[in-house]
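Take a look at this single chain in structure tokens; it is the form predicted alone.
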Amino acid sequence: MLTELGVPSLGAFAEPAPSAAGQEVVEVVAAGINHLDLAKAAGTFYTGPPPLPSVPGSDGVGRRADGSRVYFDAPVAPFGSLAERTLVAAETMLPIPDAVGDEAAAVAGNAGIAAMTALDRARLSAGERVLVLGATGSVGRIAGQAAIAMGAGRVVAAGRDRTRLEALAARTGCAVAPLGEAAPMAAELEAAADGPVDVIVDPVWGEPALAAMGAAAQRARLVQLGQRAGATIELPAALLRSRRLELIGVSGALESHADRAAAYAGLMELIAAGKVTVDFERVPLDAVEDAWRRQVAGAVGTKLVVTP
């Protein structure tokens, strides 16, 4: 639990009861840590702090009093999914495919979302150039898995651990273009990507982006979904309009419900088919405050999951 912004500890809390109509009370099988209960953990994320005290975690599965399984993303405060039992509104729990096991359905979540919601915001048409930036990411792994089931031309996977890189690719068929120190030059990302991108894929911004932009092909399309690598960027006029360059956000936290819905029915189907794969690493509850910082920290090559 967390009594203070920060790091959350393991402690007794008080169980979880509904407090309105269509709130239920669901036993928590699968939860992921992301960096979005970091953020919010820490008091950084903009929809500001938590209650103190409360029970951190956004996402995960539970089972409710009838058997059957489903994913959530909005447990009531302060109510958290890091913990054996959580309260949810019924109506924003999403059913899970009983071709996906807990622990993928759960880690997919918030970050498949994501990327799902970013593809679509992007219009990805079949045989277009697509840019991941982040690619090792949760969120890049998933986006360029996507995008070639999608039917995405050639899918360009950049970031900076080179060797989980070539793993990707390995994996998945992308091409991999490593991040150095500094962002490599616009002309670096274009060869990876045989021409010019049409859709970029970013949930780093920073100097990563603004190179990518410099590949971009005429009328791209760029979804910033985080800023991993810098919260600003100096961004000349030109190179927008010299290619007609179309930036859009998103942000989870905003998205509508039925976006929300559909997004992660999407990325179940695509995972159930074995189109997309999630690595993850099992972590027990009473072990959480490790894992946590161990996230903080970077020391986390795949996601982690909480299993009660």
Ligand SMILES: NC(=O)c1ccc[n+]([C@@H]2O[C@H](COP(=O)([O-])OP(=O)(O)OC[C@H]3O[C@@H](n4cnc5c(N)ncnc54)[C@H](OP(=O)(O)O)[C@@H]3O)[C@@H](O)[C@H]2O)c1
Second form
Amino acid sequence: MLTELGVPSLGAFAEPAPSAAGQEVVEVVAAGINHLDLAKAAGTFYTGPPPLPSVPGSDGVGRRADGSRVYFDAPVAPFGSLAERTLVAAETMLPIPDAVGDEAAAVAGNAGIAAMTALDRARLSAGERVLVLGATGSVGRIAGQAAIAMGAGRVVAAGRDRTRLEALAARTGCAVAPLGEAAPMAAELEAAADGPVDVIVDPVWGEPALAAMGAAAQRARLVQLGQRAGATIELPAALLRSRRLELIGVSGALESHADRAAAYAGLMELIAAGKVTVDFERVPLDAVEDAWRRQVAGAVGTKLVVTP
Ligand SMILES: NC(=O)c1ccc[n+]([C@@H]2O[C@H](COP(=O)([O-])OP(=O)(O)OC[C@H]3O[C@@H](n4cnc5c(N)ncnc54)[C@H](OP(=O)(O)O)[C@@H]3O)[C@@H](O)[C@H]2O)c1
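Given the form predicted alone above, produce the structure of the same protein in the form predicted together with the named molecule.
Expanding to the full complex; the earlier chain stays at the top.
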């Protein structure tokens, strides 16, 4: 639980109990540790700091009293998903097909909804070239596979970890653009894509995003999701105009429930059909503090999923 802004610790918290009509206590079976959770707990997320004390964790998979599993991403504060039980408004719950495991259904939440929403907002058409930055991350891996499943012409996975990129390429058939330590070059990205790119999925911003814009086709769409490579860039106006580039911001936390539900349902279908696979490391609830610190340090490499 979180008693001050920063890193949560394991502790006893009040039992969740409904305080309004439509609320239900669910047994948490899997919950991801998201970058969003780190930012919220640090008090730096743009929706504001969490109440204190509170239980962190913004989404997860829960089991209802009737035994059915649901995905939830709006636990009722001060209760969160990194717990054995939490409180959820029934109207915000989303169904999970039997073919999708607990952990996969959790990874498909925060990261998956962002990836699917990005492709939807980008209005991806069959045959278009897609460049996925941060492609080795949870959002990027899902976005790349989903783009292939949706009929993208060529999907380029860009990232710094060549080993993980090559494993991704072997598994998904995407092309790769290793980014190295120096600032990435637009020409390298364009060459990897076999031409200028129509859609850029961007969970990193910073220099890679700037280079990606340089590799953009006319009327390309860049969907901005996160800032792992930098919070700000110096953006030449001519770069936008010369490509008539469209910049689109997506925040899962602010998208409507209906849009999140559609994104999640679409991804459930792709996972159930074996067209998207997700990676994760299972973490027991009593090891959550150590896992959280590893995530803060960036020493993870896959999605951490807490299984109470
Ligand atoms: N807008 C939304 O709704 C939404 C939803 C979910 C996540 N996000 C955001 O999206 C971002 C990625 O989330 P995630 O869950 O995919 O994280 P993740 O699994 O930790 O992956 C992070 C990715 O960013 C890359 N990266 C990290 N530092 C970098 C740098 N300095 N330069 C270039 N690439 C770098 C990593 O590549 P390497 O292999 O090269 O390290 C990795 O591919 C986060 O900022 C997160 O907050 C947004």
